[in-house]
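Shown here is one chain on its own, the form predicted alone, set out as structure tokens.
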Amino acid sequence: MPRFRFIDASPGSTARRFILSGAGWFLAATLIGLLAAVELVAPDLVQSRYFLFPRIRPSHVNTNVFGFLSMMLIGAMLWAVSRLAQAPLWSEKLGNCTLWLWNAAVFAGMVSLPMGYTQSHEYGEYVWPIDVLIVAALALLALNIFKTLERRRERLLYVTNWYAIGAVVATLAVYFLGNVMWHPLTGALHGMNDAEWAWFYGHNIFGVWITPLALGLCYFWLPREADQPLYSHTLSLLGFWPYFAFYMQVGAHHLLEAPAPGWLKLIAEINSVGLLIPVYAFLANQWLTLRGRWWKIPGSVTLKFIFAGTVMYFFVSTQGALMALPSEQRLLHFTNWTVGHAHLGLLGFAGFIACGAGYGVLREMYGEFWSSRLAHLQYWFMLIGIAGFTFVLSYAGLVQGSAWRNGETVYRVLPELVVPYLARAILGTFIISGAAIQFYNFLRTIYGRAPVRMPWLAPEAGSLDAVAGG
């Protein structure tokens, strides 16, 4: 087993450590989620105030978003950017510092939220000191990416690089603005202004951070695994620019039943439906790239995960556009339908792509990951868990919405939800099993195999590591 170093300047260490950290946070987040799901079935099971549902639910959500998804996608994206630039990361040391800052932020959030320290905004519950850590890490990440691209040997900026640039630049602004960081004590505005601001942030942390990283990695891995070129550069343009143009204004569709300005609601509805243009352009580009290569999907762990992620992207995006319409919101808003939609987007679409990209990076670093059988088993555990999860929560949402629309009170509907909630907890164990398999498989790969030598990863003259003697 290699000796542990807090700051590791060896080639690929930043990507590897981000991916491994993401796998560890995935396991932690799903365990917290299982506890929350069990509490919905047996609320008297937990007596400690620190582990009650209102406290651990935001811990589960934020650890998934900023721990699992962010860290695994960052690691895979750093590898892709470096690979496409045909140049090593500008500074592995700076990358390692970014990694520890990000881990510190996620750990602090997982501890502070159950203790009741929160700013009470969806995806923005972290308190101000944690926000500072994340913004600092984002700034360092942006610096490393831009400096790497500045020294690239391949002059063409492939579409994956566009998504990397768009994600870090947009998220730096969205995170600072959305968390109202100029009000450190509250992280909030007042009245409807706060609600509108909160949903601008809440939707965009998924739309301009998690999703662009995942889409960029699809452009990197799917053509490589299919062993043929991307179907259309023109479609990649149609999938990129309208995406950022439409997505930034969709957050207010969560406020259709609130006293928000009518013009703001209309813009959100139009952009939510218009978002289907870049979504379907992206999907057509990915799936047409697979033409004549569909037979490769069952045998490739990376392709299997990423293709499943694109299928879930189709469903979650189509569902999201329909959910922005007033007629559907009157039936399904504030129900478990929305919870199922969120899980399909985060753990389904983005989660599957993150896992597939993580396996792809480790395979390139080490020649192969430790166990292909375990990786395929993880795929089926996660597929059963996420698909079943989405189905039972959608069913529960339809029950709730129909009952409430017919005048039933909330408490009289609760007995109807016992079976779906129990099924939700059971299906959660499949997802936890997949997370545990992945973490074990990654550990055995990293600490049980020797890295493959890649000359293009060696620090070159002008890089920060070379200047600092790394």
Contents of the next structure:
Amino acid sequence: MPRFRFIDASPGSTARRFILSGAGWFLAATLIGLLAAVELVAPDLVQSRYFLFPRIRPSHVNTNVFGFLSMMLIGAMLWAVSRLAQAPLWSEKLGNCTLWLWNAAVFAGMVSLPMGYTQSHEYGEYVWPIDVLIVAALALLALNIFKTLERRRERLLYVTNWYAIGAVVATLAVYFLGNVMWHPLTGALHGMNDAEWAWFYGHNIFGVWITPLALGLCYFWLPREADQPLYSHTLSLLGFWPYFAFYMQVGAHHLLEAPAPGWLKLIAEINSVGLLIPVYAFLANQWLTLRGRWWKIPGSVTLKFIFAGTVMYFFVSTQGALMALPSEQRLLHFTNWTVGHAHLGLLGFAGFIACGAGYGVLREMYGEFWSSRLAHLQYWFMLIGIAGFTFVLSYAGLVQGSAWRNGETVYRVLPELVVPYLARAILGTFIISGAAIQFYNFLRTIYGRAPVRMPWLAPEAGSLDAVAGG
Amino acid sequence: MGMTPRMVGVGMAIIASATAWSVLFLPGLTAPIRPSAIARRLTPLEARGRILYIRNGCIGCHTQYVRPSDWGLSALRVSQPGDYVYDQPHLLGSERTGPDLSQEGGQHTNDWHWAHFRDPRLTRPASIMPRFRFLSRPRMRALIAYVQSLGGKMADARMARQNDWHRRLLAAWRRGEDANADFLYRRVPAPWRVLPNPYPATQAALARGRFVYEQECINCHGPLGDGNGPAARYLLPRPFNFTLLKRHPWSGGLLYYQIMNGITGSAMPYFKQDLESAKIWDVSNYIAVEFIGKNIDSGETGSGIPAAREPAPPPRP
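The form predicted together with the partner chain, contrasted with the form predicted alone above:
Once more the chain from above appears, this time first in line as the rest of the complex follows.
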């Protein structure tokens, strides 16, 4: 085994390390989540202030979003970008620096949030120094992606690359603005204005960061695994530009019943429903790519994860558009329905695609991963976990919403939630098992197998024909 | 036209700036928000409490705005944009695992909050809120001051009333338990003092009453009804000892009135939001039969006759 280097310049090291870090954070974040879920059933379980539900909840969320999802998707995306450019990453050293910056930010966030260092905006809880780390890492990432694409040998810019560029550019803007980074102490504005900015950020961290990366990876892996070209490049245009144009305006649907300006809510509602156009264009494109190749799904771990991810994308997007309507919000706002929606979107859609893409990259790097059987087992654990999660949390949300509408107080409904909360904690163990299997499988693959030779990675590779279609 | 990195980057920058203009800057520019009638700045103590509220993640479970569709303890007034002008960051929240707190100030006394933060199960047995007993005394005071400020000037009015009654109740309580019982009796409007419980104290009613008592009352008033529940040591005046009523005038209506409205100035909260009227009558019957040892319901078994319209029974010693 080669000596460990912090800054590893070997080809593919950035992608590999991002993916492995993501898998590690997945396990850490879901363990935090399990503790939080258990505390909802047994509130006196833990006495230490650093492990109380309200303090670890943001740690669970941010470690998942910025640790697990971001890192795994970045790793897979860097791989895809360089693969599609048929050129190595511009700088593996810079990539490694980005990786350590990012890991430092996630670790600092995971520890500092339970210690009470928080800016209190949902998904934007990280304090200013961590924001700076993230923005710096994002800027380095953008530089690496742009420079890699500049030196691409394949002139055609495939749709995956659009999403990679779109995500880093838009997220740099959204992260800086949404975290109000020119106010280092509070990261906030005043009053309702602050709420509007915070939810612009809160929704867009999925809208322009997590989701575009996941969509781009679908475009990359699904045609390859199905062994069939993308159904339509025109449709992918329809799925791309309207997606960003609609998505960035939907933040205020989190404030439909708060005293925000009416026209702002209307913009959010219209765009939330309009978002279905690019979503369905994307899904049609993916599923039509699979036409005649559905039989390939069960055999490939990557395709399994990614196909399941697209199905959950269908459900979570349709659900999200309906949830942005005022009539539905009157029943379901503030309830666990929303928690179920968030888990379906982040774990069910983006998480599944991240896992599928992670396995895909490792298989390309090492020929095969350590245990294919374990990977399939992980898929079923996670599928049972997330399907059950969505079911019990939606059920809990309906119970809460209908009881509140009927005049019950929040306190009176609490006993009704014990069973769904317990079921959720139990189902969480399925997801954690999946995360543990994945981390183990990745570790054994990376440290147990010799990487295959990848001629297209060599900077001096001349002919592309040798690698086309691989 | 083929897509190039530059084109995607520039397109994205255009979308981002157009969106930022329309949904970020425009709301602030077109709708300058003035303080509402109830908004006020926090005192330094309350501001310290607000920081504790943020650092302990209270926003994860508690919202701070009332919607037009809301019921419940805090739904006194639909929130207005001007309520939040002094908030930085905003604490609107997005999840109601616990109750909304936008009008929490003055709903309970400080000693209730003290017991509640030490162990939420003391005051609210079904609560799933964690215990905040790690907070030092000055921090606890700051946090409670902040919670009591929620609702702005409406909260101030409620707090003034709480504090005023608290002084009077404390004085009565210090004069001895019999004087205290008399004082509480006189506070209840006369018609309620002679109103018999319209629900008969059947075995089923007593079982329901016991269920409610164990869910809502037992931690202060204790399993024997003598006011020695586990929360009692945090509260002043102490929870009422029902067995005292063996030598004082009382009625089902008196118990109902106190449970429904609470006793302003003491930790006894009002239950009109949490309990339907039948449940309050049932728990009144349970208290009467179990702790006072008497059943003075109206003796009715049928329905349709409002007991309050019948000639009042003579007050019993």
